[in-house]
Structures are given as C-alpha cells and as structure tokens.
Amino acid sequence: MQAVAGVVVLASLYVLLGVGYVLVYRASRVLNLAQGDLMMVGGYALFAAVTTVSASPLIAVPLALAVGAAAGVVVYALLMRPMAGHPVFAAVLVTVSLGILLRVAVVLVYTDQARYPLPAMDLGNPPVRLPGGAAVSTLDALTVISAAALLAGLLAFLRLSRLGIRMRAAAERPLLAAQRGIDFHALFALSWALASFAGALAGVLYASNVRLDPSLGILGLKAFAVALVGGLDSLGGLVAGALIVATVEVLTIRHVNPLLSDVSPFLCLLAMLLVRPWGLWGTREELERV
C-alpha cells in the first residue's frame, strides 16, 4: 500500500505540471519548455514573501500563486505574442531561453542553495494514515487534493463555461474564432496564465514538502514526457499518463536504483513513441505538428 500511495503522489504532483503542457499547446500549439521553471518561481515566490515582510501561509500562498498566474500572462504578453506568425519551432526556443534566465536570476538573488520554506512559516507536515498501513505526509495529502480539485475545475471550465468554449473555439480554429469576435489574444493569455497558475501550485506544495531550488526545472522535463505519453492535447490522457510513468518511476526506486529514477520517465516516453507516438489519449494529427 505504501507504494501505492506514493504512486498516487507522485502523478499528482506530474498531473500538477502537466496541465501547463496541455493548456498552453492546446491553445496556442507551442510547446512550453519553461513549465518547470515556473514551477521555480511559484516556490520562490512563497519563500520572499514568508522571509522578506513576514507575510503569514493565508496570505503568502496566495501571494505565491497569484504571482505565478501573472508571470504566465506577462510571458504571453511579452514573449509569446510577437512570435505570432513565426515558426513554432522558434516560439519553443524563446520558451527554452526564458526557463535559463529564470534559473540564472534565482541563482543570482538566492545562490544555489536549498531553501525550506516550511519551517519559515513555522508550520508542521505531519503524517496522514490510509487504510492498509500506508502513510503520507500532509502536504503529499494536499497535494492529491489539489490535482483532482484543478483537474475537475478545468474540465468543468473547458465544456461548460461561455469562457471555456470560447477558448476552445480559439484553439482549434483562431481565424474563424477571431471573425466570430472572439479576441484570441486574451484567451490565449488566460490559458498561460492557468498554466503558470498550475505550475506555481505545484511549485508551492513541492517547495513546502521538500525543498526549494533552481533544479527544481527537471522536474518540468520529467512532466513534459508524461504529457506526451498521455497525449500533449488531453487532460485525461494525462492523468493516465502519470499514473504510469509514477508506477515506473516508484519501482524502478524501490526495486532497481533510486539513481535511475530520473531517467524513468523518458525511458517510459522512449517505449510510448516507438509503439504509438501520439500518446494514449492524444489526437493523431497532432504528431507532425509535435
């Protein structure tokens, strides 16, 4: 059961930054390589403000999170939107280059030590019983509930809002949606802001759980090979996608070499293209394009 349940963290916390993969492609088909990164700053975020004016967690978690939805519109607004009309290719390098300036500047204000940004807001973790002696912390608790709660909102956005339409309209169709009156830019800049929001989560209850620092980027890469084993363009197929590659994960830990675990993902995402490229859930038309 132990096992079990770290499976279940673990894909959470995957599910957690996978979302910004399938949101941002979904919308605008680029390929956001800087998902890990945001996830950094997220983290950071919390650790300035519970260390720099004593903010207390009801006010710095938010604080944290609302900085991280910010920097994704900031990103589009920026960075994203005058790429259009440029090659995809060329946008996905901005996104590459933007994840090493943003590792750059952490290390410049806070070196590259390991930050624990629990202890400053002078909080416990402590462990949660499950049924079959299996324990877990209560921030790997939180962190299940966090990813079913966003999964479940965004699906309810996407199919039943006007907004979530609207946005989907856009993605799959932005010349029409834009005849329609729909202003794509905006919805464009929602979705990397829900992205940016998902990642600052995940950076925030990872942070708080074990540690912060700038390394924290592979493990954006490690949730990138899960959304492309689900699918890069399905949420569902996403949860399915990190429900294996944490199985392989966990097991390769407990039963081969915990050093190897890094590598497990892409060896999963490996064994995925060469049988079916597009992922399990993902659009086959999509595979050129990734």
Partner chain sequence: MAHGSGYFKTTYEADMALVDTRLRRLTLAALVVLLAALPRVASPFSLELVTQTALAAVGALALNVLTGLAGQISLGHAGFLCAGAFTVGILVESVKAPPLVTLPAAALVGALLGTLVGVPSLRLKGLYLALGTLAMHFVVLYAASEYQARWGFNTGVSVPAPTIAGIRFRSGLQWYYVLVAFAALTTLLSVNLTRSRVGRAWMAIRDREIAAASLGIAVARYKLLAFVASSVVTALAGAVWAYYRSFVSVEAFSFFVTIEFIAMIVIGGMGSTLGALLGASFVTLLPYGIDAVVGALAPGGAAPYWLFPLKFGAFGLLMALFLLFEPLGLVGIWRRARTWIVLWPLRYAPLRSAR
Contents of the next structure:
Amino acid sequence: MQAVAGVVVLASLYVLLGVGYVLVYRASRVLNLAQGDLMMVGGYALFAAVTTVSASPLIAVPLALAVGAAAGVVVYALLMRPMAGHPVFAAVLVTVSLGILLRVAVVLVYTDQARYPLPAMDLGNPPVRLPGGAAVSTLDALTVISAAALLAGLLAFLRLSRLGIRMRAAAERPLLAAQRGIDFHALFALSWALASFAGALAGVLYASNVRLDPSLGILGLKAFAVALVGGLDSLGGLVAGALIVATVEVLTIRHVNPLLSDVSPFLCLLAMLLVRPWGLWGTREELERV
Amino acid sequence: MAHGSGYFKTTYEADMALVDTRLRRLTLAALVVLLAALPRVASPFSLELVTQTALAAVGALALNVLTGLAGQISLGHAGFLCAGAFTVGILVESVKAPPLVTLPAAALVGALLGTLVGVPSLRLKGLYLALGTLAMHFVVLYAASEYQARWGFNTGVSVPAPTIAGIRFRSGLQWYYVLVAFAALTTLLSVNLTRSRVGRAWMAIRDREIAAASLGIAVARYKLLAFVASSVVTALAGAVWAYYRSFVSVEAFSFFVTIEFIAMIVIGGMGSTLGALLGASFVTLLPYGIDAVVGALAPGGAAPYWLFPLKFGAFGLLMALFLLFEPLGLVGIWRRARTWIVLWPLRYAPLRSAR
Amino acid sequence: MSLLDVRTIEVVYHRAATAVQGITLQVPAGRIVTLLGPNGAGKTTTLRAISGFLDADDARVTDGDVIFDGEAVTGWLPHRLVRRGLVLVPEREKIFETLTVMENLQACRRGGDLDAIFTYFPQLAGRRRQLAGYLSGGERQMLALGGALLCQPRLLLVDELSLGLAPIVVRTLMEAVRRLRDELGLTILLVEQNAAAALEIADHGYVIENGRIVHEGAAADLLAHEDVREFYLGGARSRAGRTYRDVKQYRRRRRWFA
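Same protein, different state: after the form predicted alone, show the form predicted in complex with its partner chain.
Following is the full complex, with the preceding chain placed first.
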C-alpha cells in the first residue's frame, strides 16, 4: 500500500514537470531541456520570497509561482521567439544553454548548499494517514492534488475555450494562425508561461517537501522520459506515462538496486522508442514532423 | 576556388586535389611548420593546451560526421567516449592488456555501440533519436558506475602509461605529437569522407531522406554507417583520452561533456570540417582565456569561488548567442567575409537574368 | 484610389539572392486582380511581401512600399495586417488538420457570421464535427476560404486557388470567388498558374516572370493577347507551332523592352 502511495506521489511530480514539456512541445515543437532548471528557479524563488519578502506562505507561494510564470514569458520573448525559423534542434540547444545559465545564476547568488524553505516559513510537514495503512506527508498529498487540478484545468481550457482552440490551432500551424489574425507569439508566450508555471509549482512543492539545491534540474531530465512515454504532444498520455515510469522506478528502488532506479526512466524511454516511438497517446505524424 | 568566383575546375586532377589554390597550399604549409616548430618555442603549458585541443578536435570531427553530415542528432557522445575509455580501463586493470589490444577493442566496442544506437535511427528522427541516444548515454554511464562500485574503484580506474614498440608514452611532448597526428589523420578522414560517395549520400539523407532513397541511396545502410564511423572514432578518442589522462572515472563523462561537443560543432559551424576544428579550439581554450583575463584583472590570491560558475556561464551564454545570432557558426562568419570580398563592391549577387 | 498599391518592391532572400525586383501593381476596391506567371517567377514572394510573411524564410523587402488603404504597411506583422482587413489564403498548409471544421472556423472568427460560410460552401455544413484533416482537396480550399472570410477581410489574397484540383472543382471555387466580389463587395488578389480559369473571373491581370512584371492589362485584353495565349493559355490562334528560336527572340525582346 505504501508502495502504491509512493508511486502516485512520484507520478504526480512527474506530471507537474511533464505538463511543461507537453505544452512547450505542442506550441513550438521544442523539447525544453531547461524545464528542470525552471523548476529549480521556482523553488529558489520561493526561498527568496520567504527570506526577503514575507515568511507567510500565502504571500510567498503565489509570488514564487508568479515569478515562475513570468520567467516563461521572458524566456520565450528573449530566446525562443528569435529562434523561429531555425532548426528545432538549435532551439533545443538554446534551452540547454538556458539551463546552464539558470544554474550558474542560482549558484552565484545562493552557492551550491542545500536550502530548506519549509522551516523558514515556520511550517511543518506532518504525515497524512491514508485508508489502507499507508502514510504520506502533507506536501506529498498537496502534490497529488495540484497535479490533478492542473491537468483537469488545462484539458478543459484547451478543449472548450476559444483561447484554447486558438492555442491548439497556433500549435499546429503557426503561420496559418497568423494568417487568420491570431497573434501566435502571444499564445506561445502563454504556453511558455503555463509550462514554466507548472514547473515552478513542482519546484515549490519539491523544495518544501524535500530540499533545494542547484542540481534539482536532473529531475527534469527524468520527467522528459515520462513525457515521451506518454506521447510528447498528449496531456492525457502524460498520466499513463508518469504512472508507468514511477512504478518501474519505485519497484527498482525496492527490489533491485537504487543506482539502477536513476536510470530506469531512461530504460522505459528506450523500450518505448523501440516499440511505439510516438508514445502511448502521441500523434504518429509527430515522428515525421521533427 | 572560392565560391562564386566564377572560376571552375577543368581537369579531374584539379577536382581530386585536396588543396586547390595557392593560398590554401601556403596556409597548410604554414600550419604544418607551425605545429612542428611549436615544441621548440612554446611553454609546456601552451603545448598542453594544443594537445587538449587536438583531442577535442577528434571528438568534434566524429560528432560532425554524424550530426553535421548525416544529420543524425546525437546526445550520446559522452557515452561513446565513456565506453572507449572504460574499455581501456577495464582491459588494463583486469588482464594488463597492451595498447595494441585495447585500442582495437575500444574501436570494436564503439562499433557495436554505434550499431546498437544506430538501429533505432532507422525508425526515429530528430528529437526522438536525440532522446534515444541520451537514454543510451545514461545506460552506458550506469554500466560504468556499476563496474566502479562492484570492483571497488570508487574514485576511478588508473591506467599506466602505454608502451608501443618499446616507446613509453608519458611526456607532454610525446603526447603532443601523438594527439596532433591523431587529429590530423581524423581531419584527413573527415575531409575525404565529405567529398566521397559516402559523404554525399549522408548529406542527401540529411537534407531529405525520402528523396535520397528515391535516388537509390540505401538509407538504412548509410545511416548505420554514419553511426558506426562516428562512434568508432569517438570510442578511440575515449581510449586515447584514458591513456593520456592515465585515469578513468564516470564523473568525467557527464551529460555536460556531450553538450560541450555539440557546442563545438555549433559554434564552429555545423557540417563543416573546418568548423569542427575551429569550434574545438574555441571551446577548449575558452576557460583558459577566462582564467587569463581574471588573472590579469585580479593578480595573485586564490581563485574566487565564482570563477567556475563564471566559466560555465560564459560557455552557456556564448552557445546561446551563436545559436541566436550566428547559426552557421565561425565558418559562417568566414564564408560571409569571403563572399563579401568576392562580390565587392556589389552588395548582393545580381538578379539572375532571363536566359 | 486603389485599395492596395504596391510600389517597386524588391525582395532579397538570405541577404543574398534577389527574388523580385521593381514589382508595381494596383488592386482597386471591389475588383478581382490576378497575378499570373510560371513557377519561380516570384508570384508567391510578392504575395508574401504584401502579407508580411517574409521573415520566416529569412527574406526582406529591401526597397519599395506596400500601401494598403492609404497607409504604408511594409514589414508589418501578419496578425496586425489581418486586423486591418488584409487576409491571405496560402497555397499549402491552409487549414488546421487536427481541429474539427467548426473549431477551424472558430479559431479564425473575429465576429463574422458562421452560418453565412455554410451558405457559400454548403458542402462544409454536413462536416462540421469532422476533423479537417479528413476533408478532400476542394473542401479544404473551401474551409480555407471560409476561415479567411471570418477574419472580416477587405482585401483577400488567394495563392493558387486551383492547385491540384479537378477542373469541375476549380470552376465551383472560381464561381464562389466571383460571388464574394459581387455579393460582399470583396477586393481579391488572385495568384494563379491556371491563367484561363483566373482570367475568366478577373477584372485585371498582371504577368510576372523572373521577378519582373512583363505584361499587364484588362483581363479581356490579356485573354486576347498573342504572347499570353502562346505561353500561358496554350495554342496560338494564328501560327501553330513556334520554333525554339521564336521563343528565344520573344524572351530577348521582352527582356529589353518590357
């Protein structure tokens, strides 16, 4: 039972991170290798807000999330927009550079010591008893809830609202969208903002729950395996992908070898690439497109 | 013969020649003389820099063949290097194998790994392939760290100086000659691959796979060949690296190393041999350049703690700037300058007139 | 006073190759003007220069002006041009294939009447809930026109309306375009290779070759013109079968005098 709870919690974290990959990928066909670093920035934004502005989580957390969303807009305007028309791979490399720069900035300001925002907010993290004898920490439970809420909200937004339809239209054919008077740059900036917001949310939760250090970005690399297993352009597939990868990871930690568990998302990824390269729910045509 | 100069080659000999203009012959001769004379004039430190650049150039050339020529994106370059280095480390540690055994073995491991990674490339393209190679990188690293943990080499495996034909390679000067020669051979190979049937097939596949296939190019075979050629050279570079550093450890082959090599061919100019060489020099020498600048600004005292992040950041910034503003890299700048000189005083090539 | 006034524009690709030079044309309000020419003549480049779509191909308007409704709009971003009423229906990639027909129209909509589209293109009405990717070539073109109409255009730029379509479908589409002019008073710039079909409905025509305009005139005059008949409509009235030399001389003449 504890293992199941562990899987669900880990999967929720992956979903929060993976949402960023999927949104950015759908908007610009770019795999954002800096997603993990944006998550880290979200965590540090929380820490900065707590130490300089206010220790109350009601102020600090929204502030950190706003910084995260704003970071997405800035990244799009400064780095991604000029890359329009360049090969996708070049844009991916730009996100790699971005990741490097973000990490450097954080190390220069906060050094590479681990930080703990939760005690700074004067909050505890008491365990929550679940039916069936399992227990998770409060923040674990919060992670699951926010992942579910974020995913449901995004799906409804993209299916039902006019803005969401335009966003899907712009993602499919940006040029045509522009020919129809849709300002796709604004929509892509919104995609990046949402992606980076999701990353910051993951960062805030993870930093409060576990710890904060500049190497947090590695988690992002694992989450891209999740996004690909589910299908890079499918939000729904993300849940399945996250559950599969988290299950494999938890099982290898418990039964095989902790060293191997770090690699297990990539093994899942390799297996998926060999069998169904476009992922569980991804669009097959995506393979032709990139 | 500069592009657009209006002069054309008129004999097969001229077409086959490696260096075709007097200016290029002179440049090449000057380069050879410079490299041969360098040990007499340069300090051991600058000799060491050239040696490192040469080794990096081998890796960059190999990656350029795969990514620049054949258009197969690989994020697993450090994995290939790691495989080559650990082949040497393991063979030397367990059976005291001589270099004449370990180097071919490393090449063989490289070829096997290249085939393994190449097979998915028959189905995958672009980003998906890149992700596959990245996954391969983590798996190779896991295997290597498992070896280290299992056999108790927690920090790494040490490799004694190799002996070939009675010569023990240990001094900086010896390594200078060995690695510069290695880089020169790889350059020659790369140039000749580019202008042969194989290279043309790769470029055709890079530009449009379906069109290449309809021209009768065996796409699958050439893709695999690109992976194998690149990974053999890379694994060899890894093996030589192991001997040169006389130490092998997983930490040296992080994902960042892959990024460094990709940055080399991006900054130099994708798909160009000259670009790979320029990029390798640039990326290798950048941190030392920063050291020199910081040393000149603040002489004496221990290196400040921000020096390392600064180097790291400068590297990331430069890569982003090149991608954003000069995607053709250093070679692109050079070509534009050349076109500018050829066309001067015109700004553009004139409108093609009605024939 | 023309709605669209293109003055001696020059477009350069990749800062190196000139694609069109000195193109000048006028599109008066409420008329259909057609731009004819062979492949690679610079038709699409001209259209892109007007509608602000050169950036993506690393091309720039290096000289001249595009005047739309009395205002210089050279180098404006496309979505801004659309808000002014200058709407392009591109040659390829003209619909959102992963969206349904309804969603396609909704994505474009800026207040226009959805039902009006279905009266112009009744074939689409039965396919509202289908994914646009499953439409036939003709239906795609209709959906593209419909989507463009919902942007409330004053000037519609249409690139290769007839490309790859059966003659009967081409006739239906051309008829629809004519109705758009007659019933809605739309101004239309039509780029075509199918000169016969385009000149049927157009009021005025330009012929473009090698990046320059080589003929212009009222559609009826162009239809009757010897050279245009020879090279774009196929088959001359008087002398059948010209020699290669005739063609060469014609081209030389045109280069020097046109």
